[in-house]
Each structure stands twice: as C-alpha cells, then as structure tokens.
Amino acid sequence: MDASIIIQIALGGILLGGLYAMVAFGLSLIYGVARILNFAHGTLLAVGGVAASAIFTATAWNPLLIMALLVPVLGLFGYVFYDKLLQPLTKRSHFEYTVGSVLVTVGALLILSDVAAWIAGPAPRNIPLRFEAMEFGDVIVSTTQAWILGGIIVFTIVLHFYIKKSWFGRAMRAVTQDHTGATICGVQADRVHALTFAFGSGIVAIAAVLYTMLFPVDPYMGFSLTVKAFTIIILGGIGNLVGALIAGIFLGLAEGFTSFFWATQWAPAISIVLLLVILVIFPQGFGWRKSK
C-alpha cells in the first residue's frame, strides 16, 4: 500500500483526535472539580456547532468572531446550569447527588437536542469555507486543517500553563485534591464548581466552531461525543490535559484506520471497544496518567 495513503489517513485521524481531546478537556475539569458525570457535555458541542453554522450562514462572519460570541454564551449557560440545577443536589446524600446529577444531565441532553432540532432542523450542518490545498508529494493538507491542528496544540499548552499558574487554576486543583481543606483556606468551593462548569462549557464552544469547520454536526450527535470524551479521560487521566491530547489523537487514529481498513460504520463503536479494554486490562490508564 502507498505510504502517502497511510500518512493522509493518519493526518485526518490526528486532527479528529485533537478535536475529541478539546471536548474531553472541559469534561475532565468538570468531573475532577465537581465530581459530576456531565452527559450533556458533548451535546453542547453539537448545539454550539449548529448555532455556529446558523450564524455563519446568516452573517458570513469570520469563524473566530463566531467563536468569540459563543464562548461567553455557553460559559454563562454552564454557570447557570450548575448553579440552578446541580448545586442544590449537593445538599442531598452522596447516592442522591450522584443519581440526581446523572438524571439532570441526561435530561438536559435530551432537551437541548430536541430544542436545537426544532429551531434549526435535524439535518447536518457545517461552516463551508474555501481553503487552499498544500501538497507534499501525494499528501494533501488544507490550510484550514493546518491552522486548526496548530491551534489545538497551542491551546492545549496555554490551557495547561493557565491551570498550573493562574489563581483560578490553583483553586480548581485545590478543590480537586481536598474540598474541605480548600474551603478552610478560604476557597469558595461552590463558586469554583460553578466557574469550572462555565470554563468547561466555554472550551466546548471553541471545539464546536473548529469541529463544524471540518465536519458536519447535527443536534443528536452529542451523546457519542460524550462517550468518546469519557474514553479519552480514562485513557489520559483526569485533569491531565497533555494526556488527554495524546489519548484523543490515539482514538482519532483508531477511528480513521478502522474506517479505511474495515468499515466506516464500525468507526464510532471503536470508542466503546477501547473503553471496555481500558477498564478491564488497564484500569489505571497508561503511562502518561498523572500520579496521585
């Protein structure tokens, strides 16, 4: 087989995996801080992507401008969603909190999907951009793909250092490590939870615009994205952004080569297969997981 075909598939898989990792970033932070499995997280990308496509169709704005608009909108939604629907559950027992948060986020998944389909229609949508192609022998890479891949790498590095160095990042890590101790030291844990939800939702807005520039989105694709994000978190480690990027790329490559060598319809199932394998054989993740 021609090596250029393998390289072409690998590039597509790396790009797709990078986008998966961006979805996982926010979910990883939310679970690490608030200990909530947010099943509606992937649906935010789907809804955000549909909104981005609708805005682009109506205004022809630059995708960066659309991104700047959606980040605070989804961030505010995440803050209010936690503050009004999830935070009251913290007063219940641990079992009621866990089950209640699952029911609330699954309910939000269904409602958001149906509302988006009712407003914009269930058909797949994207942001159609004209791009130049760069040829490296028989390998073709669009300028859009190159910029998005570079942006994902830079964003991961910036986000990593922001969480390490900023006050908000230190507060998130303090609450993650010891909720009671952080509260004693003056950190408002409930507020950090809500802000983390907002922060993670804002990250999804960025991923939504980038994803819609390359792939079609529809209101009902969110749950599959959430499953992929869970797989990446388990593989890469909770709160480990670099590990999440590596795990996302691994998943993207697995899907790309599965589609090419086996069948396209089996590619979405590969995340479930990987999740089961990881849980059974590698319950502690792989080597880049952060030590406790």
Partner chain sequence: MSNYRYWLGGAFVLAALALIPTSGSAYTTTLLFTMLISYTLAQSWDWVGGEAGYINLAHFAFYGIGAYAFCLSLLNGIPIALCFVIAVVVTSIVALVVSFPLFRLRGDYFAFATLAILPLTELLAFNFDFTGGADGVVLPPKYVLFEAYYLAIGLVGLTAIATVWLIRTRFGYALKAIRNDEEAAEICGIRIFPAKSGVLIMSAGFASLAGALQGWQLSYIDPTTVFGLDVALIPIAMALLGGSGLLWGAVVGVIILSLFNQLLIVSLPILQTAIFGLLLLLIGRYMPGGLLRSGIIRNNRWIGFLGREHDRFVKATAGVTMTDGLPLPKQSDMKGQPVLECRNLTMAFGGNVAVDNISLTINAGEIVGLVGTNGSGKTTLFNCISKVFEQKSGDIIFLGQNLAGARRDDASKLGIGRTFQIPQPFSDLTVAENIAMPLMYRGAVSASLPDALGLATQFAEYVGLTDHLSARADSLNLQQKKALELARALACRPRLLLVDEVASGLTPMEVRNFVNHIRELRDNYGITIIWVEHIFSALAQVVDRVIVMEQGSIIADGPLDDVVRDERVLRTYLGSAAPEAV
Second form
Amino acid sequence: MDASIIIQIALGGILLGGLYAMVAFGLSLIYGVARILNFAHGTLLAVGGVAASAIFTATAWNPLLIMALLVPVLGLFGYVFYDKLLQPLTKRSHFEYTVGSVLVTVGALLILSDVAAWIAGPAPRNIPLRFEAMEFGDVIVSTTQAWILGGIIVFTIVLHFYIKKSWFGRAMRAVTQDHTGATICGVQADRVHALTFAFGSGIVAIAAVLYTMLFPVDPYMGFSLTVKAFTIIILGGIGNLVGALIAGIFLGLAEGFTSFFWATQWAPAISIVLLLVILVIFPQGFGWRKSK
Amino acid sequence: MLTIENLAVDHGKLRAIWDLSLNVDTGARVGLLGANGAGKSTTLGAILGIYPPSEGDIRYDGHSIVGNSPPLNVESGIALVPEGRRLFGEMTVRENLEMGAYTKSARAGVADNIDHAFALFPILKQKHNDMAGTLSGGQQQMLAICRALMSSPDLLLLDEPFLGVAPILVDEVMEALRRISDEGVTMLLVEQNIHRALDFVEHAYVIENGRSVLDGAKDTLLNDPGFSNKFLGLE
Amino acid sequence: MSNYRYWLGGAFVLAALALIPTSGSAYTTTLLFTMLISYTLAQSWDWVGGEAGYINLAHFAFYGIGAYAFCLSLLNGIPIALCFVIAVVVTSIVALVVSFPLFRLRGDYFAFATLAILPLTELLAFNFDFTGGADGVVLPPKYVLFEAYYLAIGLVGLTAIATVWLIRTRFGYALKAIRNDEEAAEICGIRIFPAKSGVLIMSAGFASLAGALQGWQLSYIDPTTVFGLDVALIPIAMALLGGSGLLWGAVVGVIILSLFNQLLIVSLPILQTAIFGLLLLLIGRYMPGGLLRSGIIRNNRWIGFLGREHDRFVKATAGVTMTDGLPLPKQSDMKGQPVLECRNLTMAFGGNVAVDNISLTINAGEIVGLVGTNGSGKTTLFNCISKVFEQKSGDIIFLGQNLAGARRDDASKLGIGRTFQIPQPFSDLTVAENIAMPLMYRGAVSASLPDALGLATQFAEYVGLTDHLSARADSLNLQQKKALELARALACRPRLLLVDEVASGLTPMEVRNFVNHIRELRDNYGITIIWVEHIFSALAQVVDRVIVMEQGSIIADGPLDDVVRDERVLRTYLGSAAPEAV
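Same protein, different state: after the form predicted on its own, show the form predicted in complex with its partner chain.
Starting with the chain above, the whole complex follows.
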C-alpha cells in the first residue's frame, strides 16, 4: 500500500471530521444550555451550504465574504428561533416541553430543507474553487484543503479560549452545569439560551461555507449530519470542545478508511454503530458527569 | 435595609409562604429559624427574585423589589449562598469565583474580591485551580460564600451555610462570617442548628408553615416556652 | 358512555369503512387505506410514547422491517398468511433484542439512541444483497387493494381493542407508573424491564403488520419509502397532534394530518413538505399537549369527551373489603424477633461516605425513631434498606433473607414499604390510582384494577384523602402528597414500614392524628415501623426507642428520654450549648 494514499485519506478524514466537530460544537452548547435536541441543527449546515454555493455561483465572491454574510444571518435566525418558538415552551410541563421542542425543531427541519430545495434545487452543489496543488513528496494537497485545515485548527483554538475565558463563554458553561446557580450569580438564563442558539448557529454558518468548499451539499443531507453531531457530542462529552474535536476527527478518519479499505456504502454506518455502542456502555453519556 | 410585609409565595398551585413579615436593619445579623419545609429557603429565594411573590411587598433600601429579576437584585447588592451550594462542579475554584462577579458593576472588582476571598479562606487559594466538584463539603461551602461575596453585596442571604461542613471547619466558617459582618455586610441567615444560629445572630424570626410566628433576641427566644417546644418538643 | 355502546360504535365505524370499496372510488379506498395504516402506526407508537413515556423515534424501523420480512417471504413462495406471521415474529425478535440496550437509557438518551436506529436500518436495507439494495423488493404485479384494505380494517380493530385493553389492565397501569416515576413504580412492586420490553414488542408487532400490509398493497418497497426520515416522523406527529396518551389522540391526529396532507398534494404543487413542517411547528409551539387537550375542545359540550384522560374509563368495584378498617392482613405474631438486621452496612457516593459501617437490629412490633441532622445519612440508610441503592458493603437481613443484589420490587414484595421524604407520587394519575398501583402488584394477593381501585378508597379514607380520590396527584398540596405517600406505602402491605419525615409542616392536631395512625398500624396490623423525623414531640408520643445518626454513624440508640440527655446527641443535634428547655 502506498503511504501517500494513506496520508491523503487521513487528511480527507481529518478535514471532514473537523467540520463534523464544528457542527457538533453548536449542538453541544445548545443541548447543554437549553436541554433541547435540536433536530434542525445539521439542516442549518445543509441550507447554509446551499445558500453559500448559490451566492458564489451568482457573484463569485470570495468565500470569506460569503461567510461574513452568512454568520450574522444564521446567528439571527438561531436567536429568533429560540426566542419566539422554543422559549415560550419552557413555561410548560416537562413532557410538553420535550414534545413541543421535538415538533418545533423537526418542523423547522422540514421547512428549511424544502424551501431551500424549492429555491435552489434539490441537486448537490458546491463552491467550485480552482484546484491549486501543493506537493509534499508524493502527497498532493490542494491549497483549499490546506487553508481549511488551518482554519479549523485556528477556529477551534479561538473558540476554546473564548468559551473558557469570556464572560459569555463562562455564562454558557455555568448555565449548563447549574441553571439555578447561574441565575443566583446574576446571569439572565433566558437571554443566554437565545444567545447560545445564535452562537451555535453562527458556528454552523462558518462550517457550512468551509464544507461546501470541499464537499457537495444538498438541502436534504442535514439530518444525517445531525445524527453524526449527536454521536460526536456523546463521544466527546457534552460541552467539551476538545473532546468533540477529537471525536469528530476520529469519526472522519473512521469513515474515510472504511470507504477505502472496505466499501464506501458502509461509511455512514460507522457513526450510528458508534453512537449505539457508546450509549450502551455509558448510559449517562461519555466523559460527562450528571449534574443535578 | 430589608423589609418584608405580608409576603405570600406560591409554588405552582401550592402556597409555600402564607403571611410573612420581617425587618433587617443595615449591618445587622438576622436569623430565620424553622423546621424543614417551613418556608425558609423559599423566603430567601423570593427576596432574590427567583420565586415571584403572589402577595405582599419586599422593600430593599426603601424601594419595592417585587418583580425584579435575580440579575437586577444581584446588581443592586443582594447575594445568596443557596441551599445545596449550587456551585459549578466542573469549573475551577477561580472560575466559580469569577462567575460570582458576572453582573456588569461587579466585573471591575474581580481581582480585588478574589484576593479578599483567598484571604478569608486560604485553602481556596491553595485549590484555586481544582474543580469545585472535587472539594470537600466544607471547602465547597466556603467557595459558595466567597462566590456570593464576589458581587460586593450589601445584603448577604445565607441558606444553611454549615450544612455538610465537618465539625472542625464549622468554627472557621463561623469566624469568617463574623469578619464579613464586621466589614459591614448585612446578613440574613437560615439555619437548623438553633444554638449555633442564636450565637451568631442578633435577632431571629421563627417561621412555621410559611408564617412568621415569633421573633426576638437570643434570650427572649430561649425563655419563650413556645420556642423550645417548637424545636425541641420536649413538653 | 357504557361499554356496550363503545363496542357498538366501534363496530359500526368499521362496518361503514368496510362498505367504502363497494361504493367509493379506488382513490377513496387508497386514501382510507393509508389512514388505517397511519392509525395503526400512530397508536402503536403511542403505547410506548404516551403510556410508558419513552419517545421512540425508531418506531418506523419496525414498520420497515415488517414490510421487508413480509415481501421477501412472499417473494420466496411462502403462503401469504404465514408471511404475516413471519413479519411479526422477525420484528418482535428485533424489538426484544434492541430493548435490552435501549432501556438502559432514559429520557433524551433514549431518544438519541432510537434516532440512530432508523438510518441504520435504512443503510442495512440499502447495502445488503438479500434486500435488493436500492432497487428494493418488487412483488409480482397483482391488484390487492381490496384485500389489503379489509385486512387493514381488521388491524385497526385489533389496534383499538389493544388500546382499550391497555387502559383497563394492570399492564397498562404499570406503564403509566413507569412514565411517572420508575423508582416509585419499583417500590410498588412493579418489575419495570419486562413491562417496558413487553410494550415495545407489542408496539413493534403492530407496526410490522402495518408495514406488511402497506408493502403488499404497493407491491413494491425500497429503503427510502419504509425507512426514510420524513415519512418516519409523520405517525409520531399524528399521535402528538391529537394528544399523546389520550384514547382519541391518534384517531383525531391521523384524520386531520392525513386529510391535510391529501389537500396539500391535490392543491399545492410545491412546498408540500414545508407546509407540513409548518403545521408540526405550530402544533409544537402552541399546543404541545395535543389538540384534544386544548380548552376549545375540552370545554365543548359535544366533543369534550374526546379529550378525557384515561382515569374516567375504569370504575372502581364498590364495597370490596378484606377486613374492617384497613384492608391489611393481620401479620403473624412474632413479637420480639428481629425483622431487620443491618450488619456493617456502608454506602458511599464517590469518596463521600453517607452510611458508615452501621449495624442495627429492629425487632418485630417496634416503633423506632431515626433522627439526625440533615445529611447525617438517614435517608441513605432508608434507600439501602428499600434497595433504591445497592449498599457498597455489609449485609441487610430482612426476615431472615439477605437482600444483597435484590431489586426494589423484590424488597417491596418481601414486605418493605416506604415513603419518600420528597413525595414521589405518580403525578398525572389520580389519588385512587396511585394507591391502587401496589395493590395490583403484590404477587399472590394482587387485585384486579377495579378491585384495587375499590380497596384504594379505604386507604384514602384512612389517611384523610377521601375527598380527593379522583384528584390528580400533582394537584395536591405538600401535606396531602405526604398523606398519599403513606397510603401508597401501606397499600404495599408492608411488614416493615419506613416513614421519611411525614410530620414536618403539619399542625399539632394533624401530628397527633398521624401518631395515632402509626400506633394503630403497629397494634392492629403488626407492622414494624422506622420513622425518620425532626420533630421530637411527635416521636416522643409513640416511639419505643430512638436511633441517632451523625455523619453516617449511629451515635446513640435507646429510649428517647435517655437519648435526649446524651452529651454527644446534644452537641451534634442541638448545638454546642445544652438546651435550657430540657
């Protein structure tokens, strides 16, 4: 077996996994803070990717510019989505809150993907950038791949420190660990919930543009991404970004090598089987202690 | 400084506080005594704004604070050391303290207040990088007290600050609370251990089934036959 | 409405449906067929979701597995009746197998895991050779709409009967208990895993028949149509739209959503899915409890009955009695012999030792007070004895039997009854149903549901809840909830009763009443009692001796008068100074 091929597959897996992890970051923060399973989360990437591709096709803008446009749009969407549709449910009983949030997020999933397909067409699309090769011995890497890899690394580090050090980051973690405790400290929990939705959706916007530069997106692919993101946060620990990144890369690599050594069609099964196995071994989630 | 008049609080359909009145003077140490389920914690929660009152008035510094959210009350100088401590178990001691200074006006004083906390309880300085969840019960209680002090409060509400504290540490915590009080912080203390409470406070209110039934200084209460019955029940 | 009218009404509806194919068009028949299948799916989902409280997002996988099992069997020349049997058997086995890992999980984690199963089955169907891959399975062309339609009517009839059966049986009540509080359910003597696994298998079996019929009628299936997400969530949405856990919920949800969907298909060429999603979103936002629970429906004279909760359907048997007073068996007299022995019992959570090497003996007919400050380990000790926790080391011997490794329901069946310090009633059930629960689950002497409800009235009377028999438990105040805890614990027919802080918050009069109850339970029914209480005056009226705990250890054990003069007790329990009042 040629080592350069292995390296190339590994790189592809790391890139894919890093993007999965970015989707999982947002989902993880949202689940931690608001205890809502946001089924529409991956669909935001699909729709954001379709939008990015459509904008690129129409204007040929720099993808960074598209990103700068999409982040506030999706962030605002996340804020309003929580504030108008989910926050009112918190006043209801636990059962109604759970059922209501499932219906609202599933409804949003269907609306987002269908409207995106209606406007931009259901076919897979991407951001076709010119392929500029960089050669390291036998390994050929496109400049896009290299930039995105760097981007993911930088982004994760920045995000990690932001959540660790900023007031808002601390507030998110505090609300996750003890809702009442945070309120006592003067945190406006409702606002932190909505802002976390905005924050998580904004991260997805960044991931969407990066994803679309490497892989094709279509409006209906979102749900399988959501399942993968769930797998990653269970594997990496809820609210644990470094854990999520490692879990994401592990998943991306596993999928990449499964496709290569075994069969492409079994790659999607990896995340699902992994999720089930982890949940069975650690019924309370992995690397995450239950805090009352 | 704090005046509560005919307070009533409902938890859903259930009334937890029926008719409670009390008064806390600036700089004073006041106790709130009563059996489990009498409504002591609910009263503190109502003052901070966690449980909105159904009836009655709560006045702080002369203004009614009924309907104010907890962040607003923390901003105006009220802080709570809650029942069960409510620390952030997977944040470090230092981060827990920083969270205590979350409100806008408190952020400037973070460094000073952390130094103050470490002076109060040197063990916290030693453990400043440990996760709060790994501390012993007594250390957690110290941290909870310091976290509340991080917002430089004028009124400190303490909900059973000695619960789960090993006997050898009780005196240390008590001593620290005295020092805080000497610095001019007004205190309202909920405590189950009557004698410990009465040793510490200047005045105490006894509540029963959500109603204030008795109040007075230590000697007045101890000489009241109704009081000992309530707590010791040895007729 | 009497039973007989129900059956007549149901038979009439089914008969009317049966006439449709002869008079209506093939279009109407197909539409109705789809609705019948949807009802079966939605209702069978709700047995797990609405009754047992587990949100199973993988329900459609059972439908798909049934469809595949049926179609593949039929393709291999197996007689059609047998094909249906195969579909049910295969799916049930799958459900049984997955229930072992799945029911280790609770709440959101259960939803997470079931969410992953659906795409997995889709993937398997895509990738295996025997399932035909992406091409799916094509049956030989044959027009079977009418046959399938009549079978679907039969299936719907069965589904409705099963639903009514669930409402009226012990099994259904076990599910309701599980939905509310699994710990309390076990304390009442219910074995929860077989109940959960059983309802999942039952639900999967019905879903598989729906899948088999649909596959037969279409004569073609592929992975996307039977495992696809957008179709998979629709039956769930139907059940939730109508009102999960309500008898009519699935019926109403199916009718509304099917017709709405049909309207969309006919009138709107685009964005059908989006509009459908919008409908789901609005339901979730504005009536997450379901349409039938909204005030508009409930307060309506004519259709209000649709929104009735389950509790109105079963009537209590009047005048069931076992003895005078409480329906409790008089216990065999074994006064003075040990009922409970704890030997070197230790319980720790992480590094925090809550019960530290405790040894104690409680004799038959004793009333023992257990006191100590908050956090001294009293409740943990109770939790070990009632098997809510398995102790870390040491032995618990109850009536000569070592409880090591015993389940909570075992402890309950052996005769350990308890109340919880913070009451844990089955919130959305009535007082009568709460008390009836353990009466139905007590081995050889278990009662039928109507009898249990009848007996429950006597327990309710005993604790003073007669006026609240048909009130929901979550509408009671704290004192009433505590009374309910006591009644439910007594209904477990305990030989040893663990009472955790019942008297706090009661008036002196009520305390005296309660003390009389405690005494009477021992004197008349031979029940041994351990009572955790903070209020000394209450204990003083009735206990034979007091055990004092501090920091997980026993620091005093003896008659109350001696204990309150013990230096250590005074120090730890009342503070540094000796109380002047003594």
